[in-house]
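The chain below stands alone, shown as structure tokens; this is the form predicted on its own.
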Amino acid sequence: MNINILIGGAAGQGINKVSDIVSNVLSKYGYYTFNYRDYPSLIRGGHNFNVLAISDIPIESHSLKMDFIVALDERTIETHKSELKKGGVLVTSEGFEDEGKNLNVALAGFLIKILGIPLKNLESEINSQFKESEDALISAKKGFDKAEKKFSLKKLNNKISILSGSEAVSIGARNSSLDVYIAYPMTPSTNVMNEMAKNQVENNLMVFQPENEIAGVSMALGSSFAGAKTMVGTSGGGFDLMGESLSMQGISGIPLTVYLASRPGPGTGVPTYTSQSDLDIALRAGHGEFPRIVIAPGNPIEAIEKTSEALLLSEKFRTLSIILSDKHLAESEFSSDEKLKKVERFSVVRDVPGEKIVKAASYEVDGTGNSTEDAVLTEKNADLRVEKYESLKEYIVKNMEMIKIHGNKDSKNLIIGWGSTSGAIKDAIKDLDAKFLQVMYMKPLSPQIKEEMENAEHIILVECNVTGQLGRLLREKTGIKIENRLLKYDGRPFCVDELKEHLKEML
């Protein structure tokens, strides 16, 4: 079973609230949901829409074709009417004009009735979300009574939670006892800062907004140098500004973890849409040569785990860890019944300024921390940085889940992807003869990747960028060029039905 509902209108009309109410009711009823958000860079007006996908089995993507369209304005009808399936239902706000601020609740009631879920389940959700729920309950019943049941969803015995990628990164950081989070607001990284700021006193966490990204990463290095477990967050344009301080980390060995949430570039690009175009800069930002770790989770459960791993590795090896996400992962809402794996807790013992003399410099240093330009020491320090990378690589290969294999594990058709595209790929190959290799550690790369590529007869690369950046990285590290590439770079993620058709043609 797979049902897709598009809810559209102008910014400020409450389309997110409709999705939120309905998806919460469904998850408590045992159904899996995936909620995709599409909006322009406007506070009011414009055309916004959510696509809420519903299934009785786990899903992490949405479709191009809709079973229902809920239109809060005429523009939604004109824009999306061609996407309505034959026999699909168009729901408008006609007849709900008197509901005012509770219009979204009335429409939620309408949808719940169509899906065949009892009204009491919606009423329970409204009581939990609204402090003064009497008017909202009346509106919900009006919407419910106006609709006709089209489906009869039976209650399922699944224990499901809903998380966005941003919420997940925040949970992973708090689970690892993060002390300080520093960020200057930039879509789509801002929501992590907002999530971190919630209950920060109770979580013994300080969240600080500096005047810009250069100040932010410099403060993060200072905070970490003083002994605090620290993370800094940004998007691509802000990450550009951090390059010099990343090099400072590389030579000083001050632990630093960066959350990088990508959006289309270059420049301001399409600021509220998605792209996987920042892999190259995550791998190479900063001058000189120094070790780093780049990890790209594909869903919120992975984001929780990989954020904890990134912080652990940064502290354990005194290195740079980058958590690479994008708008699609950061702002979409995923449902899951997965249990978290235990991540090693690492209590770092560091020399902290104030307890003894501690030095850090942007120069090469001798054994006492004093600046040097000595040729022998310069070469020795460079070798030590290489040795550090080899040590952390060995540790990661031994202890961390670097890749995942999905689908038919015996198939000779290999699809390779990473990050937020993994959800659509997993959903698309459910009845195809294909194996999906999901790369989560971009640096270092798993040695198993080359083996999987050599054993495959057909390989297809799937990415949301123009040049196939993961494919280029894999060619560099394995010597294998992937000829068949499925690349999308219009700022929108892959939809499961379009991706499945492309894969069927290519296979």
Second form
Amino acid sequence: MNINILIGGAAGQGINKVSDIVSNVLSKYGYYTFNYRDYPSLIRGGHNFNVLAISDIPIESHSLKMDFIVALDERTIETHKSELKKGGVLVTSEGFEDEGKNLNVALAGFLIKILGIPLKNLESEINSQFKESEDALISAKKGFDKAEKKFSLKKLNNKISILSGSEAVSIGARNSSLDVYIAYPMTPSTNVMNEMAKNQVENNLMVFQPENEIAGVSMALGSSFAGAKTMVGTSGGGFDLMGESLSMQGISGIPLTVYLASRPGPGTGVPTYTSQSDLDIALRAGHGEFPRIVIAPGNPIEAIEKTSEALLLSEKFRTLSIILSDKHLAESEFSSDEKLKKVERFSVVRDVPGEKIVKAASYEVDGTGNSTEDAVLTEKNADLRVEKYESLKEYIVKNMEMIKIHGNKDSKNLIIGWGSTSGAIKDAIKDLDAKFLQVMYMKPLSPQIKEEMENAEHIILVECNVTGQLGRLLREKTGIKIENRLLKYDGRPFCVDELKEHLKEML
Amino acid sequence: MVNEEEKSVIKPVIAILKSETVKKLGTQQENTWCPGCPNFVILDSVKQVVAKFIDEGKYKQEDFAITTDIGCHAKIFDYLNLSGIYCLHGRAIPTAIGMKLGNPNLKVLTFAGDGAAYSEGISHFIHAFKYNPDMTLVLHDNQSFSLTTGQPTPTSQQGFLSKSEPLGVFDKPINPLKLALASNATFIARVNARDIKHMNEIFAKAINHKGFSFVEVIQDCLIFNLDANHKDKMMYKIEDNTDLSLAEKLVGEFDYNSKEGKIPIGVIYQNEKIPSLEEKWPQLKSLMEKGVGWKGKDL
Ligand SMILES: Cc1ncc(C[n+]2csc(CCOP(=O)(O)OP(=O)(O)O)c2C)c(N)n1
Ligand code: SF4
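Given the form predicted on its own, state the structure of the form predicted together with its partner chain.
In what comes next, the whole complex appears, and the chain from above leads the way.
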């Protein structure tokens, strides 16, 4: 079972509330949902839509073709009616003219009835979301009563929770008891800042918004040096500004964790859309040669775990760890019943100012921590940085889950992808003869990748960028060039049905 | 009462003790400033002031943390045996603020040049006054990018000829003290690098100030922008000032451009009623109360 519902309207009409109510009711009813958010960079008006996918088995993607379209305005009908499947239903605001700002609630009620879910489930959701509002309940019931049941979803026993990638990064950071989070607003990284800021005092951490990204990352180095577990968050342009300080991290060895959420560039690009085009800068930003770790989770559960890993590794190896995400992961809402792996707790054990005299520098230093231009030390320090990379690599290969294999493990058809694209790939290959290799550690790379590539007869690369950045990285590291590439770079993520069609043609 | 005889015994003992602490604040690093560079005097002054705080039992040597920028002035990092970060060019101020976010109990001193803070890091300079962290900025103003061989900075005078601007500087210099006041500074002082006694006094006041204290040190560079040197004749000492309208007048007296007029030195403005960064943030306040940084938060 897989039902896709498009909910569209102008910004400010509250389309998110519709998907919110419906997905909450459904997840409590034991169903998996995935909610994709598509919105332009404006605050009121324009055209926003969500696609809410519903399934009785885990899903992490949405489709191009809709079973329902819920239109809060005319423009939604105009723009999307061609996406309606044969036999699909268009739900409009007709008959709900009097609902005013509760139109969204009424339409949510309408959908719940169509799906065949009992009224009491809707009522309890509305009561918990709109504590005191009688009006909301009346509107929801009115919507419910006007609709006709089309499905009869049976209650399932799955224990499901809904999370966005941004909430997940924030949970992962808190699981590792992050102390200081520093970020300058930039979509799509901002939601992590908002999440962390929400209950910062109760959660015993601090969220600081500096004057710009350069200040932010400089502050992060100072804060980390002083002994706080520190993380910064940003997106492409902001990350560029941080470049010099990443290099400063490399020479000083002050632990630093960066959350980088991508959107389509270059320049300001397409700010509220998605892209996987910042892998290159994550791998290489900052002058000089120094070690780093780049980790790209594909869904919120991985984002929780990998954020904790990034923080642990930064501290353990006094290095730079980058958590690479994008708008699609950061802002889509995923449902899951997966159990989290145990978090490896850690404390800051290094010497910090206040306790000892500790020095760190942007220059090469000698044993006393003072600057040096000595040739022997210059060479030795460079060697030490290479050794540091070798030892962190060894540790990661031994201890961390660097890749995942999904689908038919014996298949000779190998699909390779990473990050937020993984959801659509996992769902698309459900009944294809294909194995999906999901790369999570982009640096260091798992040695298993080369083996998998060598054993495959047919390899397809799937990424959301125009040059196939993971493909280029794999070629550099394995010598194997992937000829078959499925690249999407229109700012929109892959839909599962379109991806499946493409993969079928290529296999 | 101490009689004359006892005094003469006690005095040298104290002097020795002090010099022991001053010695502990030094390092073995070879000093590479040009002979006679005023940075030597600033280094001595900082050592004496910090040593005094340590000797008086107010702080331990480990409680201090410094950040330095990049430039001639910044070499002070290597010559001070204090915790700290030798930062990237322009970033000494935000890195220092970060230290305060990481452990609000640290006594933080930042050393930056006029190129560093007024050019590369100007946005940080302005915002520091707004955040008002309890720390001190020592700004070495020699009206020149010296370590990069003498290019003009935002406070270089009009007409300054250099290899990078052989046509001479067209623009009038900025007035950083005016800018600081307009940015709600809570402590602005100016000192002369030739007057170590006065410098000691003002540095101590700056460190004691509860909030962001900004001390501009007027210093000559012996190699570059020689025309800007020898402003001593224009300088005059003022009483510590807490009056805003007087401060507005005082910061306007020197325009960094002409060799005429007066240059007030001393505490030009102080306001301790504005809460510091550490007082504004409940998280930092609580760390202050416990006397720990985040590292010790669970103790
Ligand atoms: C990002 C960056 N840009 C430029 C430089 C080169 N640089 C080194 S020191 C310096 C100027 C220092 O001038 P100032 O801050 O006035 O200090 P002074 O040498 O006069 O004490 C510059 C531009 C650098 N290190 N980093
Ligand atoms: S160049 Fe100028 S500022 Fe630099 S050390 Fe020499 S005298 Fe001092």
